[in-house]
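This document opens with one chain alone, in structure tokens, the form predicted on its own.
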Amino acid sequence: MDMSLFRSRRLWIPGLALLVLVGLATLPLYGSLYMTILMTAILMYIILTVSWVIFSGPSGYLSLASAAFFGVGIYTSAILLPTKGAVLPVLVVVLIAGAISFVVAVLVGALTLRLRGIYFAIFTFGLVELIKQVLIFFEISVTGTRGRFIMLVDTHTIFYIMLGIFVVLMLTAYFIRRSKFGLALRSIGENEEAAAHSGVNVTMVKVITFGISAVFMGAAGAVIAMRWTYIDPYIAFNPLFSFLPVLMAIFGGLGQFYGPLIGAAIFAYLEEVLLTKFPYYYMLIFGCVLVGTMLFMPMGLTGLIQRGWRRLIGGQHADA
């Protein structure tokens, strides 16, 4: 009885995967302009949730450095997309904001990654603080400008390509949590100690990890740059982007690979439709659900649907 459960439920997990993917891929084609952007939104939270926990999710190290990368990602199509002059190509600007906030996130790891727990999260967060004020600075000294214009790019162009970040990056996750790397991973976060001692290298692994992870947040706020049209300091090194990802991921549970992925999703809904009813109370409504979760849903979301799951096996069982 308990093979014939795992077997159907090995077959209609990437059954639900694939007719998922093909309803995203053919949204634009059904759905409403509108509905299109909430995607768009929706699937950059993802992309920066699933993100931060190939990284930390093993690890157990709290990075808050996820709104520095996204930030050097739209500020990379703020110089190379302007609205006046010539431009790249928007597939190319992606794919060097991912490429510099690997090369940032490698530089920063290399000197940081020998910390650990509060220390670690502190430094990962100046980091944005930092970046943030030193483009404040050359803005305001330099260029003598506030901001910057972006070239305007199709709605439809926009959600295509965060969609395929989006399948490169579960492609990428799900590969490392299978790898020999994932269990490299995952051995530090058990016990580092032991993990160098058995032969891991430790620094290696944690570095280049971490720039994995910040290739996508990178990528993923070069994309939605182009759809804001105009950013600042503020705007992109905004520190709740380093927060949120925390936060969904807790909320959709660290113990399954789908976890991270289904809090996004609703969390980023969550705040679409809170930020639309209710703008003025909506952090308010945003800080109970989280405190809710943490009380009664300590495992997240995940935690709830396996208990679900075993309750039906149980039940199935008595019936048999």
Second form
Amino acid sequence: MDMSLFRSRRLWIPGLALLVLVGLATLPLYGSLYMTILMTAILMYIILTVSWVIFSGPSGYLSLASAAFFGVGIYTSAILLPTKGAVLPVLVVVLIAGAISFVVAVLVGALTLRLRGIYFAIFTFGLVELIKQVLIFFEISVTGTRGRFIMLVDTHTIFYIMLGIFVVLMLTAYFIRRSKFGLALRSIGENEEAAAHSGVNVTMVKVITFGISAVFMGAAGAVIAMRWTYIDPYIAFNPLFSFLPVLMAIFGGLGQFYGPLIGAAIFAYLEEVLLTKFPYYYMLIFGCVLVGTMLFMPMGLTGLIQRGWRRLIGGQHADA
Amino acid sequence: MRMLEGEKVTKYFGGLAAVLQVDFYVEQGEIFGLIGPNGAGKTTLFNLISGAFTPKSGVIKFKGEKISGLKPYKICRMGMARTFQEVKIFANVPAVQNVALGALFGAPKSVSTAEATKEAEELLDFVGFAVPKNIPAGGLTLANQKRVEIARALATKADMLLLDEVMAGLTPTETAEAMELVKRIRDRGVTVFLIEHVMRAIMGVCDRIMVLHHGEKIADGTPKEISTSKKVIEVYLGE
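For comparison with the form predicted on its own, kindly provide the form predicted in complex with the partner chain.
Next comes the full complex, this chain leading.
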């Protein structure tokens, strides 16, 4: 058998990607409504994780601001798509949510990306709390509400918008990784000072990438808000959405492009299964899975897959 | 023509004057050496020139333009590149891409990725890098990491190179190769400003030398003048 065709990643990776995409796009035709809803949630986690990886993966800046941008998206939906009738078309609202998240990220990034290491992580986490508290204050003292209801949107529409965001995100992530911009971002993560002295405008590269990653988080938030139909500041700015992307990315493995994607997909599915099958022990089992991952798969799932792959094809294809 | 000029350059760390009222200039096409005991302020002066620090007072001019206060990437794009005392390379990035980064971002004119890679390969050959160019830079020997750093600096199409102790930690053979390389860099038309501890090396390659001590300039002149200067001998050898 000719193994070279089989080995060539140029052929089978895009092929596989296309197959998965077709499978997803036609899901509402053969799958149940529950499947569509579940896939929407999984896609949401993938979007959060991969967009987190776009910035934090190569740059080494641990951002815990995901929940902030996600929440900004959720609130954009809540304000522009109230139950009494939409102000704007659904798709436009999603784009606006992405744009607002971008602006917030660029402003915050310009102020804070000079902070390094743990200081940056803590500040970004503080941002989630800050926006949440300001919003609570505003809702109580000005609008006199705590939560908001969102217009009902068709489940399939929600699914397809989420899928669209996912596709655009994957293309963006791929091109950033392959471009000179990606090389600059990596060099910042490896040695920021050397990058700056080699002509990289480090502040701009960091701020722009931070902004790009926030676009997708905001857009995903806007879409999922239509599914949740009721939100309040505690739901929208839940710090869990800052931590989950990090955990999912590590679970999948940061070494490979597809690592965070697989990690988020399996992680989200696992969460759903555990939550429905073992509602009382789900957090406990989940914790055990995480500890096991850290102990036995330090390179994440993809590390494990690669080891198996190398054994399968004879080992001469190290991680090229 | 004066390539680089500093006038009363001063930098304090807290109450300590790391660099105090230092005047210097580097002529186009020369190899200019900077020596001095540990803590004399040599690397601080490099950091001031390359934009890592801003001087508290004084002016630094490059090609006649004031550069003190500019961001490092701007100074780099004006044609000044540097290496570091502790090599700063991108450890998990292939050597050739380490160098290509300089061509992609540091050069005044933008180039395509393919051109940058080609330039990077040529420069790695030029600096005597003789191992596969796709090896991640972190796995290279110190001498080769320094070669990568120099190639990256050259890739920015720099007219002037600041070399901070390129010979430290090298074997005698490697030191000789490095000296040779410094001369070849100058022959390409690049002005070289270097900090060095290896006396034999600096006396052998430099056209002029400046000596710093406790942040102040105590002497400058030709290698011969420096090696016979009473003040310099006092500082280095004690009375």
